[in-house]
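Shown here is one chain on its own, the form predicted alone, set out as structure tokens.
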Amino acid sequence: MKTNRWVTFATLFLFLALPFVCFAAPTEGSKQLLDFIIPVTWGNWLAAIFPLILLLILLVKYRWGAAEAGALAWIFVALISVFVFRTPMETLALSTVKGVWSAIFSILIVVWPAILIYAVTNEAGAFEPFRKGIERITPNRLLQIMAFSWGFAGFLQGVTGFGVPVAIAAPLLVGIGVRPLAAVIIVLIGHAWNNTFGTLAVAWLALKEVTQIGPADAAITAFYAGIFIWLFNIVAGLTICWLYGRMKGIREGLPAVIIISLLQGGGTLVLGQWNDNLNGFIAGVLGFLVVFALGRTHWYNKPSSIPPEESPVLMPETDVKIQSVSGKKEMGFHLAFSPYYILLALTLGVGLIQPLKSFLGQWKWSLYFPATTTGFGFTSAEALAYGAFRPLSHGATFLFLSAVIGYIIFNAKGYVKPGGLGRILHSTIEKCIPATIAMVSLVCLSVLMRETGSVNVLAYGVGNATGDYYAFMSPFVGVLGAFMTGSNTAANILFSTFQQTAAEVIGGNPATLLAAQTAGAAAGNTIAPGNVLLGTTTVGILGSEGDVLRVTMVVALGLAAVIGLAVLLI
């Protein structure tokens, strides 16, 4: 897949080089936005964001792995932290366990069943009667990628989030014909609208409660968050055609991006108005279920216009490998996607049923972590139950239960050959060693930031640089914060109350920029290395993960700009 790279690298050096060179030469008269613990200069700027430059250009310019780029980064952190944010080496090590632990129980813990769960799924190929079960219920190759990778991925986010959504669609797109690459663009691009009010609104429930903002406000703030999340789903939809066929992509997909984001963006904003939790659920199902019936219609009910030979997305048929078992009868579509049916039921039922979450989730692993204390002052607090796993009600369970459950009935229907159980983990672990090396680096390199405040330092720097037109800047803020946190949970959290004391310095509506704080996040997941590399390792892809950022880059710094001038101007 081809982008323009003048493009790529002009929006990259809009979002790192424009702060900075207004925050490196103040004028005299500049407005102090926040009073802040660690003096914002232009020194310390540059040093916090240096590593994030030094990532993303090795990333997407020289197109290193993640494992590598991150480790170097991770170097750079750590020298930085100690010789310019005066780190005690006490801090840089708990950070790092900090890291590590949050890497394996936040992320990785995902990423292993999620990857058990394809090679079980491939291996009893499984992937064939699939596609042929999806040609059934629409022969348009365009609507087909929009079901997986917008509505299935979106209804997935709305009840799992945790990366589960790209490490389970992706895979299902290669399955029916996409280019792995393409495939791992496309859901980070399909599934990111529903961050917010995802996962049972965990990460707008964050927002309220940093904020302590009452019903009123939070209604109001909800609405424009409502509108923002509808922009970008449009623009989620839109680009996922434009990828599959260019402006022809567009005119075919365009009634079904409409009709669509009419239910998923249009009901985001409606449900915010009347129920937290369930908002992203409803969303969700109701966007994917109306695929079924444009699979119907007039537009949908025939092949698409663009031959599959046209599309950049699509693999040559030649290059489809699918798995078969001979000697079988051929496997029927729902047996093989059980293992999904499987996940969902065990999902929703965990999920939706809150006496029954609450019991489960009554067991959980965690570790104690001090506080710790910069030289400048800056403190992080004290964790009495950090990174809290709960075993029995967390998705991965669900994962690891689904591809266990999934092996035993394709094996019992003699559907995995001799010899499948030690494929099976041989590809697993084999696709695991590189992307667990790559998240821990990645994890600890955010981590060590955030504890050694040097993400606040970035923060701080482009609300004072650019005083009154901080507002265009919000949504930049939250796309900082899912970047380095991997989650619009923890973007929250981590500058919420920024934005809303920002708002009153400037005296600007503190409901809008706290929306665009959110959604910023959402489209900032789109970019998140935690997320493209569950894409890229669960699709055998690693180490393409600048490719992937080429690409979700300019889509969410172009949202993000959007956003931002839509704020200004409210």
Second form
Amino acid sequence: MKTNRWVTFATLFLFLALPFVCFAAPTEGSKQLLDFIIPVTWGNWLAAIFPLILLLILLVKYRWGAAEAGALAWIFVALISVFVFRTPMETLALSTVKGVWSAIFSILIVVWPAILIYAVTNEAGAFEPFRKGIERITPNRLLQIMAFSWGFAGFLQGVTGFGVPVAIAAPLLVGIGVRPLAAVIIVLIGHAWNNTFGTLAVAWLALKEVTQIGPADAAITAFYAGIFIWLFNIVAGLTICWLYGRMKGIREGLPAVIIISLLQGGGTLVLGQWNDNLNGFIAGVLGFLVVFALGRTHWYNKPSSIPPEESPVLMPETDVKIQSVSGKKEMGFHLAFSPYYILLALTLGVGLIQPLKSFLGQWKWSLYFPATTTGFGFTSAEALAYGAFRPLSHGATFLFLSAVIGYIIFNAKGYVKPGGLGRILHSTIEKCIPATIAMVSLVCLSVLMRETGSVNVLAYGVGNATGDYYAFMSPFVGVLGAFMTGSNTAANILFSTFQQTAAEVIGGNPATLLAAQTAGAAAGNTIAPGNVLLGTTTVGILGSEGDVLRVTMVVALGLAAVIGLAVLLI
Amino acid sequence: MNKKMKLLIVASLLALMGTPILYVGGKDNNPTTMMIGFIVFCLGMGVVLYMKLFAKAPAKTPPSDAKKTS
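Form predicted alone done; form predicted in complex with its partner chain now:
Entire complex below, previous chain first.
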């Protein structure tokens, strides 16, 4: 309570100090490396970054939940938008609506059915047979964890995206005995490598589209992006091992890391020169299938040398047993996994058969938004169909159908006790409500920053401040883009042309900067509040977002620094 | 359903109710409608902050696994 009081005082102080900061913000910039319609001054830059710093401090330092921290940060963003970035009421209103629309039809639409599918699986007691089935493939807990968080989540990212890998793989890890907090961290780190070329390479295609690079330049950019992604992939594998058993974990997991990353990261590098669309999918499939082969090798056909009680990521056996439902007839592995088989069949069936996807994709819900302009002349274009949600071809629908069919199957086989449906719905609603308000505030915050140009001020400010050394900072801009938007695609749309211009100004190589942009954005997905919230909600630890960020931030920023150094040296 | 959950439902409903009002106000550039929309939407956000800053927090144990992983 004492901490809360201090936070209240600090917040009130900042609230009262805000107008002074706003009026003090100079409007004329000094020498600028890159011209931007909004003056990129220290005052404007600090005003733009302040809500993000506040958000991170509240989440990480004071351990506020995303809902509360997001709500407070949104209020500050709104005030700063009006007083510093000269945002008229109309822009503020329409940006808020865009934020709510995006929160619902981009993220929550995945969160809700993901929670439902977890509740159905849990109610039927399907996690215990699922765990036993996995143990038959490999008794090694470290490889099991790598299989789900790295292989399976990377594969899911290859075919679907939209946060589905986090929403699916994190609860599965909990089901096999991983602590909820660790499950979220591990999956966030394990799946993000496939963000650029996954989901049929939509992020990569967006980068090519906005920068209008020719085939030759695209091939060079894909080459560098492949190298950076491979590096990310290796770091992801090693981090999972380290979290499992520190140095002992790395020693034990090294053969798997080398082989899986060779197929995932190396596959991405090679396939990037051949096919854009299928790159992430094929690399994801190869990386997942090789886990089954690894389970038969002498390294992993026996239990891990690190006892479960010594691993910080595993729950005590007693806690795991609580999750299984006793007194029911034994369920087979394939039956336990049936909702996920249905999900895979629907996703692959619709996602990879292009005519079917196009046919189902013709029905969509979207909103019309007129163009808006701030007092600085920063314009957001008119959107005839903003945030189009295609209900028949979206991963959320597949998740929902899988949950419903899964329930019907479990119920028909007698694995759902009387009153089970009520319990499933109650547990789903109980998790959905806090996630909803949290997601709305966070997405509104990021959309408002985007629509008022303050995100661009941040990026241009970094460019101006670092000058010739901007190359080092280029992946951090990608990280910022993904942090703000929760999407590699959106980050590439937002900042790729900026990276291209910056490369020309500093006389750098546009290919390496663009590659750093998309690789940085992939890393940024591990710290995007939306993704973090997706994980914490689905495993039932909502409010622990700061604890997740403490680990994923180190990985994302550390990786961005390594990529930045590489870009600087190339 | 506990009090916190009820308040969160109220906050979510207020934020969602404010959205169409904001949309109509923003699209037609009608300041009165926009203002009403903002008030309703901000009330939703305000409820969440009220719960955090001023409501009596129940005795809560931190997640058992919070420290072990980091």
